[in-house]
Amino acid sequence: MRKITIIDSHTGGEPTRIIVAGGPDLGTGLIARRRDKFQREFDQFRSAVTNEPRGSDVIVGALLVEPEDKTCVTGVIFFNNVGYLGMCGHGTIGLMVTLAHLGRIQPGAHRLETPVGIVTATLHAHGEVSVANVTSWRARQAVSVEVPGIGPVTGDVAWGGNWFFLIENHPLEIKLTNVDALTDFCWRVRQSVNSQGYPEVDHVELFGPPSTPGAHSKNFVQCPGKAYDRSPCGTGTSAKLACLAAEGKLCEGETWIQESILGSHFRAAFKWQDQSAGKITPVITGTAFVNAEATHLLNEADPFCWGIRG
């Protein structure tokens, strides 16, 4: 009977699954080499700890790896139920809180390497965490897609860490009694933005008036595996603050406050680092909370071991 260590923790109501020890060996190299093999060789594992019986579609897990770049206090791999991300916005400030949690780290700056590239995640003495993320910027402004049943919608295309369609003018209300629509809505969409020309869009992000005082707006961020996020998204934010910085609505260092569907919020504010090709760093801040430490058992007498799989 195999073992994994995991430590569970939350980002604003969204779930993060660290595996400390007990995950596969994808041995030496570039991140996104060993995330392809992870991928390949071992896709059991990230079944396992992210499908049900032991996970759920709204869990994102995370693998530590050694980092290549010695500088790096760790690798990481994210994962959800359905395969690989680039990168994790609520996820980073999971790790950062998991590792503070383990007395790998203590507040400051630490760099962390994933595999679109390397982070610098701030751990602050009050708890929270400033996640310096990838250079992120908007591919495609105002593009129109025909969708079957809803009829022609228009959103951005921008990177994140990862791709998403982003759409301001929308018909629906963003609160938890309306996400069966919101999610046929945004899983209706995503398809006719993939098969329209825009394959690597695997995000929908919905934008909306904020609940909350002081917020400057509210999202319904539609994940590759049609849960919703319930946080604020990390890098949903950074793509949000890319749109924003090109049509000259945010200033950098200027923050900007977004809320999720639950009302948990995160900060953030941008450095521009090419102006000319709207290319921005985007600094995303929030709070995650430990909230358990568990060993999963894989028993492979159990034929749901390697997880349920849709």
Given for the second form:
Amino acid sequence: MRKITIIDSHTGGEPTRIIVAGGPDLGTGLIARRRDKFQREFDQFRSAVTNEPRGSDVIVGALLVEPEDKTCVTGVIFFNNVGYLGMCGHGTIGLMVTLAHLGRIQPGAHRLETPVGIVTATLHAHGEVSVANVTSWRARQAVSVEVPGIGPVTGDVAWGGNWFFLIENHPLEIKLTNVDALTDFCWRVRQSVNSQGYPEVDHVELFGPPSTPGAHSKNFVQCPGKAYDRSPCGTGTSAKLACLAAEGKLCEGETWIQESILGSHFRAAFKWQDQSAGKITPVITGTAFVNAEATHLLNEADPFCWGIRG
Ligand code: PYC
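Now show the form predicted in complex with ligand PYC, given that the preceding structure was the form predicted alone.
Starting with the chain above, the whole complex follows.
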């Protein structure tokens, strides 16, 4: 019987499941190529760890791999119920807290290798984590798409480690009792965005007024597998900062507090990397808690050994 050791955490309500032992051996080399190998040859591990009956649509999984760049504390490949993520902000915060829990890191700055670039995450003495994310930018402003059953919807396309379609103007209130309507809206929008020339957009992000004093905005982020992010979404907040920076609505170093649909928060700010090209380095700060250590048992006699795939 194969065994996979995992550690679970949550960041602002959004779960991260780190494989710390027993995952597939992807060898060495470029981490993006190893991610492709994971997908091509070992995708059943992704499904076993994230999908039911062990997981759920909400879980983001992470496989730790040997970093190619030895200045990095680890390499990490994030994945979910349907596939692979470029970067994951809440997952990186969860990873740092998990590495601290394992005694593998101490407070301070640590470099992490991901398939879309190296990020620097700082574990603060009080337990918070700040992630200096990959370069982020707005690729298209005010793209209008015709959405069947809804009508025209306008949003920006931006990169924050994953591709986002960000919508300010929409008719929905962002609250938990509205999740079904928010999910249906975002899913329809994503199909239209993808079919109308932006096939790479994998997340849809809606914004509304915050509920907590001091926050600047509340979001609803739909992930590629249709689940919504319980956290304010680190890569989505990075994409949001890129849009705010491009519009001159947030200055370098100014704090943006992004609230999630649950009411959890990330604090965010950016540094210009190339102002003329609209490129920024976002820094996202949040908190995670380790909430389980477990061993998954993979018994080939179990018909759902490798998870239930949609
Ligand atoms: O925090 O970047 C994030 C994220 C992406 C998908 C779920 N969470």
